[in-house]
Each structure stands twice: as structure tokens, then as C-alpha cells.
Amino acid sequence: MGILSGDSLAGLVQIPSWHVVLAGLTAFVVVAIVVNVLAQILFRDPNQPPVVFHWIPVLGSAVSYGMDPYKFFEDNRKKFGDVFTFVLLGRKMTVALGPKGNDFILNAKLSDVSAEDAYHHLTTPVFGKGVVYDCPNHRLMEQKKFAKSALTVQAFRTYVPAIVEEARKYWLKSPQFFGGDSNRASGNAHLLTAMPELTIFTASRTLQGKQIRAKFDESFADLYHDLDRGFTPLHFVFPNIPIPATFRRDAAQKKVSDTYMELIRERRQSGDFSEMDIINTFLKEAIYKDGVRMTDREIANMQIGILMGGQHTSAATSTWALLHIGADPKLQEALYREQIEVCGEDLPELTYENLQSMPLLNATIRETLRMHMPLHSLMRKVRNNLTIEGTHYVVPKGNYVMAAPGVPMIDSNYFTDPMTFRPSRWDEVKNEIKVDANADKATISKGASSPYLPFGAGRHRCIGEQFAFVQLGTILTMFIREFTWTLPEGRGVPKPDYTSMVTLPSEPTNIIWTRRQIAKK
């Protein structure tokens, strides 16, 4: 008898063939599915909200939710009511629909639910350390106050002419429009290309000043595009997954933050804080209540968050608005006539006060936001067992709760004929949403229990609402002055595409534009 050599052992151990491995994997999957189904049937906790049935563990309802969140919400509301739970890539999400659901989640106590716990792993690699959701909530609230101090009427008055100038420059240079030919009279523009570019150019110029805006003429816009690709459902689950998009995101974050740092150093060295922009506001005022000053790196990172926070939503909203206006020639002409009535027959340079005097323009923006809420879902992570008001249900600590403010905005219980784009429903604006069944007029409230919450509610309500109306109003006004446009023949307004973090139109999003005679003078 001898000792078996390594080669001899290898000869005795037979490696399973591929079909044996496949059979084993199949058996594992089948067992996992069976166990998952039995757990849902046999071990349902009556004290927790009903769970949407799903076959595959971990994946849960991710596919049906991701394809069309509003259909998913409506289908399950019919089965379970306004409160139910579904599994989203291993996370249990309890949805609370309707105005009461919005109020329950968005106005919940900080000790019970946390936006920071829900989002920090997604946003921190993009924005950077020490800001937004990568800091305690009381710090974030103070950061928002610093930013809000720059969003004043005085600032808005300077922003309007700056946005006008940027729009004209963009049209002249962009191949979507004049392409350098100032005499070009008509063309075809792809809005999903044009509007993200135009909104980031106008936002950077107004909010952050000429120096930062100038950098977008080089490679800065591409870097922001790489940052944008860090906001995907995949990154929400696996924030540091080693794929090219992640590597580009991380490189872009460092480069953009370093660029802001360079500008901050220049301003500190020169002592010139005269320009009315948010960077200077932070340099002068960003001292917390406890006396701690924001570091320059945190200020730099905050600029990324400020610019990206509104750019996504404004680009989407302006795209939807232009599509709806293009599909309705009567509305388009009415918006043009409104400008002439407010500004004068020769359409002099636009002012902030002009925008406030155009009710149809502002109603068109409100109606766009109503039908196309940019963010279809808002999440919070549960910090303590949370009892859902008016029920016996308890959401366990560690689960998530989800509000869907867009659901009541397209609900016939609150808006007559909700899937019809009709700005006239906003003719009367009062202190709270009501629907007049005879006149079909709805009004706005900022309370979390309102059916109309395009900017959210509660402590995380968007501080950029007024700026959004200035930016969107100015851009739309200039489009209406410069062009008439239609959608391609035989095509209506596209359906929503929910595959990105912000609700965008599905393809195609082209408009056929022609310059107005007034613009050629």
C-alpha cells in the first residue's frame, strides 16, 4: 500500500458536468421559490400591512413596480386599500397612498423615519462627504437655510435676464436649433438632448455664477453627466458595484469637487464676494448654530448637490411642458398672446415681474407638474416600530415606508378628468386643494395632506420651488417668443418612462420648430 499522490486524488474526484451544476442551481431556485411562497401564505403577520404576492425572493415586485409605478400602486390599492407592503430587491417597502399617506410619511417624526438612512448610500458617492444625506438631519436643515438665503426676489430679478441670455446663446450654438446659423428658420430638436443641457447651463449661470458657467463650455457638462449616471436603481441597491459607470462617477465627483475648491480658493484669496450667487452665500454665511463652519470641501460638495438637485427635475418638467404645448396649438397661441398683453406688442426684454403677471404660463407649469410628478416615489427608512394612523398595522424598524405624491395628482377624486392636460383648471388658486365639480378648478396648499405636492412636503420639502418657477417660466416664455412648434405628424405626447430615477417621456421627444416673425426683427 502506498500513499495517494495529489494526481491520484484528482483522478478519484470527478468534477460535475455542466448539466449536473445546472440541475443543482435549478433545484436551489425552485426550493427558494417554494419556501418564499409558503412563507407568504402560512406566516403572514396580521399586525403588519398585507404584502404584495411575489414569486421570486429578493427580487420581489421590482419588475412590475419599475415598469409602471402608478399602475402598480393602483392595482394593489384595489386589492389592499391605501396601505400595503411590497418587496423591492430585498427591501420591504410599505406604501401609504393618498393625501393621508403623504402626510403620514412626509410629516412623520424624525425619530421614527429617516430620509438620510434611506438615501445616503446613493447620494454620498455623487455629492460627496458631509452634505445633504451624509450628515445629521439638523445639519442638513441648516445647509438648506444657507442655500435658501440666496433664493430671494432680489436674486430672481437678476436671474431672469441671465436665463434669457443663456437661452439665446444655446439656441445659436446648439445643432438642435440654429447650429451657428442665425438665419435658420426651422428645424427638428430632440428635447431629451436639448433640455438637460439648457437647464444645467441656466442653473449654473444663475445659481453659481459666470465663472462656473464658463467651465461648462469645456468638459464640465460631461462630468455632470457621469455623476448623473450614479443615480440608477442598480446603484441604489449596490452603490459601489465595480462597473464602468461607478468608476466614472467617482472620478467625476473628485474632479467637479476639486474645480469648485479651486474657485473657492480664488474667491477667498481675492476677498471678492460681490457676485450674487450661492457659492458666495455659503462662503459668507455657512456657520452652523453651534459655531462650526462648513469646510471648503463641504461647500464644494454642496454645490454639486444644489445643481444636480434641481437640474434633473427641471429638465424633465420643461420637456413635458414643451411636448404638451406643442400638441395644443390653441394653448401655444394663447400663451403667446398673454405675453403680448403683459409685456407689450413689441415684446421688450423679459423681467421677473412679467413672469408673475402671466397666469396661463404659471398654470401650464402647475399642470405639467400635476400630470408628471418628477419623482414618483419618496422613501424613508423606519427607525422605530411605526403604527400607521387609523389602522392596527405596525411597520417594523428597519423596513421602509414609501409615499407617492403623484398618485392623488392624477386621481379623479381630487381632479376632474385627471389624465387630460388642462391648465384652465388652475384659474382659481386658494389656500388648499379643492375640486369644484362644476367649474373644475383646483387650488394649492403646501401642507403634507394636500393632494398636490409636486415639491414634496415636511422637513425635506424642496427649497427650490420659487427658483424652479423662475427658471421654467423664463425658458418656456423664451421658447414661446422665439418659436412655434408641433410634434411629429401622427404622434401625440409620449408615455412616461420610469426606468430612470426621474420620470421622463419615452421616445420620441422631437419637436418640429419654426421661428416666429417677431424673433427675426
The other form holds:
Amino acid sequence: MGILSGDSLAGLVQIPSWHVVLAGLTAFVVVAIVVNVLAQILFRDPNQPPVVFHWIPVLGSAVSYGMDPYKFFEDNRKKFGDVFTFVLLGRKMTVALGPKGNDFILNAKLSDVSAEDAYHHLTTPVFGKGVVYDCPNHRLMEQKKFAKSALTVQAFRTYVPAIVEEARKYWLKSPQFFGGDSNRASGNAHLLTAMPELTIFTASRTLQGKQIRAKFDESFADLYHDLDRGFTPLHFVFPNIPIPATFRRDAAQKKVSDTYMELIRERRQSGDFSEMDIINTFLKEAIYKDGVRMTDREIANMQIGILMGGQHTSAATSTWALLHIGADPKLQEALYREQIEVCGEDLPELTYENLQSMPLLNATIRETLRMHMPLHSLMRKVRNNLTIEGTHYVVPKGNYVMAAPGVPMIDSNYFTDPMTFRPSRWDEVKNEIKVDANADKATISKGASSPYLPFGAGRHRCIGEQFAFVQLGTILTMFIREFTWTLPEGRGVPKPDYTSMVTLPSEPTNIIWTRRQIAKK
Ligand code: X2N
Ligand code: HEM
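What would the structure be for the form predicted together with ligand HEM, given that what you showed me was the form predicted alone?
All chains and molecules follow, beginning with the one already shown.
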């Protein structure tokens, strides 16, 4: 035996046993907590916004914010007012609530705040490189312009019949509906299965054309599912956490992006640019002002970004809308009557123009977005010390600012009885929208300090609003034509679940449906 054998080493150096290690760790954690608590009590900087008290460093207020951000904002607003800072898994987030806060954050100077610094670690592994938040802001501005140029009224006129056809195909095929039996007269559908499926079929068919839509009947659905499971708050906190979902995300990103590139090459070769989709507008227009051309890879990755964004927000919104309509038989009947009035007794093929003449339908979508804005938190990383107007507070560089446009939308100062779903509150008056016809409270203007901003404001504002209304309007109209539905006996509209990327209804999200035509026979 040599002198350096294990036995003799153990004799020389005392290897600490497990309970000594545990005691050491516990001591470290206790000291960290004590230091963190003392620091909050003793070193409050009067020039910075107040900090929400938290026991555990790094974790901070993650659990109470993550469980119910609106309750968290409300509770702390009572203590601190509209502006306060909380710790979210190592990040310092300064919230500015109310229309003024939204304006402050969403219209902040580009040199002061950055969306890409707040979002890119989450979005880039999913969308891919070179686009959206993986490029300078001026590139994103032009990418949005290219995408937007596809979303014309002319294109929407072709999208409506395409969505109608997808909806019909979907009822027939999906086990949530007829499951292949066109005579099935009633059933129970799980909306958080059905609506994401119908949303991705209709969005891909319209925004990306027939060829991409066809791929969703094969491998694409699974690949997008893998991308979805890498687009979560968990991946926002730990972008590269070594779990299967992360590896699948990365593999799927490559395969999906390659598929779009292949299609781009095919279209160039065949010279067939006839579809009015976003892929074609990029092929025609994607040259930046400085002469730089978007690469095929970038055009492909942009397609992923657009489909992912539109997918989550729109699927959540249609699910919420169907739940509210299901809970309100009078509204359901009124929507049916509006349709008959606008389209005619025999309900011929729906058109884009029909949708524009259905105020109750559009008010129902608006009301859904008011109560269930899909994105409850919008973030920017602070690049230069930011003084908050009208206060002595400075938000230091390196912090994040967080806007929550959903807060005024459920605040009784702006919307009467805000927790009641009441589409009739939306009475259109010229370009202005009166919040409530019966009480002359706030009037919504086009400014960024509007209390109603489901699509954001400022340079990062959504480009998908009109498309979303076309898609949601067509899907809801088709539902109302085909079915009557209720929520299961004794159930109301579910409470929100904030733990996913968008605000979803918590389970169960089932409806009991009956077909109108077959019921009549
Ligand atoms: C651990 C509760 O759950 O105790 F997609 F081309 C594509 C928005 C990014 C929001 C991140 C963190 C929540 C922690 C809960 C495109 C259509 C876009 C626009 C803590 C215990 C993407 C991350 C949400 C952190 C909240 C927005 C979307 N139009 N789509 N504890 O990006 O627009 C796009 C744009 C983000 C977030 C969070 C927790 C263009 C817990 C339980 C657990 N957030 N979040 N889009 N939390 N817990 C999009 C802008 C961009
Ligand atoms: C940006 C909401 C649908 C594409 C945004 C923002 C919001 C929003 C709040 C601002 C994000 C921020 O400031 O950080 C919604 C809602 C939707 C919807 C509520 C549906 C109901 C869509 C669709 C598309 C889309 C269908 C694509 C066709 C985008 C893009 C941006 C954006 C490209 C710009 C991001 C930026 O400039 O940073 N959306 N969106 N959205 N949305 Fe949407």
C-alpha cells in the first residue's frame, strides 16, 4: 500500500460527514436570509422606488407574483402607490401601474430601455437567430413593417373563407367535436385542446399558406408542440435548464426553421408567389433601408416568431370568449341574431365585410381582451438611469421596468363593475370608445395613456391586432352558427391561471355543445 491510499488520506484529512455539510449550508442560507432582511430594513435608498419585502434572496417575490400577478400588484399598490420594485428570481423589476405607468414604460426612449435585453434569452432559442429580439431594435421595426404589409384588407378577404373551411374540417375530424361522424348532435369539448389546434390550423393556413398548413397534418404539429414547451416562464428564468423540454426545443427550432427555408427555396424556384401570406411578403420586400437583405434563415425564423406569438395569445382569447359566451345564454342568442341580421336568414358564406358589421361580436372580443389580456406583464431592461416623472425616484441601469396594461382594464376607476363580462359596455362613438354608455367615466382616446391597451403601445405595439380580430371573429361566428353550448352543470367561468406564458383559464375548460341544425331536425 502506498502512502497516498484512500485509507491513509482519510486519516490525515478529516472529510466532513454529511451532517456537517448540511449544517454549513444551513448556516449559509440563514446568514443570507438575515443579511437580505437587514439590508431591506437598514439600507432603503430614498432615491429608489420602495422594494417589496421578501424573505429569501434571489427568489424574492416570485411565488406571490407568479401565482396571481394582479393580486400582487393590487396589494403592493395599496402599500406603496403606483411605483415599486420587487425581486423576481434575481431580477429587480420596477412596476409602474396605471395609464401613466404604461405610458412611462411603453413610450420610454429607445436609448433608456430595451425589450430585446428583457426577452431575447427566452425568445431566441425558440424563434432562432437574427430576428425579433435577436437583432437591434431598428431591424425589428422593419421586420414588423414587412410582416404588417401582408396584413391588408385584401388579404383578410381571402382569410375569412379559408378560416371557415378550416373550422368545418376541424369539427368533422376532431374527437372534441364530431370525431368523423358528421351526424353527431352533441358532445363535450375540452377547449384547451380544441382551441390551440384550431388556432394553429387557421393561422398557418392564412399567414403561411397551404403548404405550411399541410405540414401540420404531419410532423409539424409535434415540432411546434416541442417549441411551445420551451416557451414558458421556466425558460424565461432558466433559458438553458438541462431538461428534455430544452433539448427538444433546440432540435425542433432547427427542423422547423429548415422546413421554412426549404419552402422559401421552392417558391423562388417555381416563381409561384400567388398566396397572400407573410412568407411571400418577406420574399418580395425583405430588404432593409440600408440595403441589407434578410437571409432565408432570418425569414424562416421570423415565421416561427409570428406563428408562436399569434398562437398563444389568440388561442387563449378564443378559449376565454367561448367560456364567457357559454356562461351567458342571452349573449349567445344575441350573437346568433346579430349574425342572421347581418348575413341573412339562410346564413350564406361569411365574408370579411360581414364581420365588420357585427358590433356585438367585436365587442365580445374586446370585452374578452379587457378581462383576460393574454400578456399580463411586459418588460424592458433599463439601459440608463431612469427618473420617474413627477417623483424623485430613479430606476438604476440594470433593473427592469414592468408594465401591466391589464391593471387599468380591471380597475373600477375606468370600467364600471370591471369583473362583470358585459360586451354591451362597448358603445362605439365615432373614433372614440365610450367605456360605459350609462356612466360617463373615462373616455378612451388613442393616446398611450388609454386605460385599454391589450395590444400594447409605442414602438413595440402589436402588429397582429387586425389579424387577431379576423381570426377570432371568424372562429367565434362559426361556433355560434354551428352550436349552442353551456358550461358543465354548476360551473362558472374558470379562474385565471398565470403560470404559463399567457393568462389561461384554469381547468376544467370543457363545454357541453349541441348542434343547431341537427337539433332542429
Ligand atoms: C416557481 C407560481 O410561475 O409559484 F411571442 F414575433 C413573437 C412576456 C416574455 C412575458 C416573458 C415568471 C410568470 C415567473 C410566473 C413575436 C403575440 C412576441 C405578442 C414565479 C413558482 C413576446 C416571463 C411572463 C416571466 C411572466 C413578450 C408575445 N403578440 N405574442 N414563480 O415576452 O410579444 C412574440 C412578440 C414575454 C414574460 C413569469 C413566474 C413578437 C411562477 C409558482 C411558480 N413573462 N413570467 N406576443 N413564476 N412561479 C411576444 C412580446 C414578448
Ligand atoms: C406585440 C398583444 C396577436 C405579433 C404585442 C404586444 C402586445 C401584444 C401586448 C406588445 C409587447 C410588448 O410591448 O412587450 C397581442 C394580443 C394578441 C396578439 C392580445 C391577440 C389577441 C398577435 C398576432 C401576431 C402578433 C396574431 C402576428 C400576426 C406581434 C408582434 C409584436 C407584438 C410582431 C411586436 C413585438 C415588439 O415590437 O417587440 N402583441 N398580440 N401578435 N405582437 Fe401581438
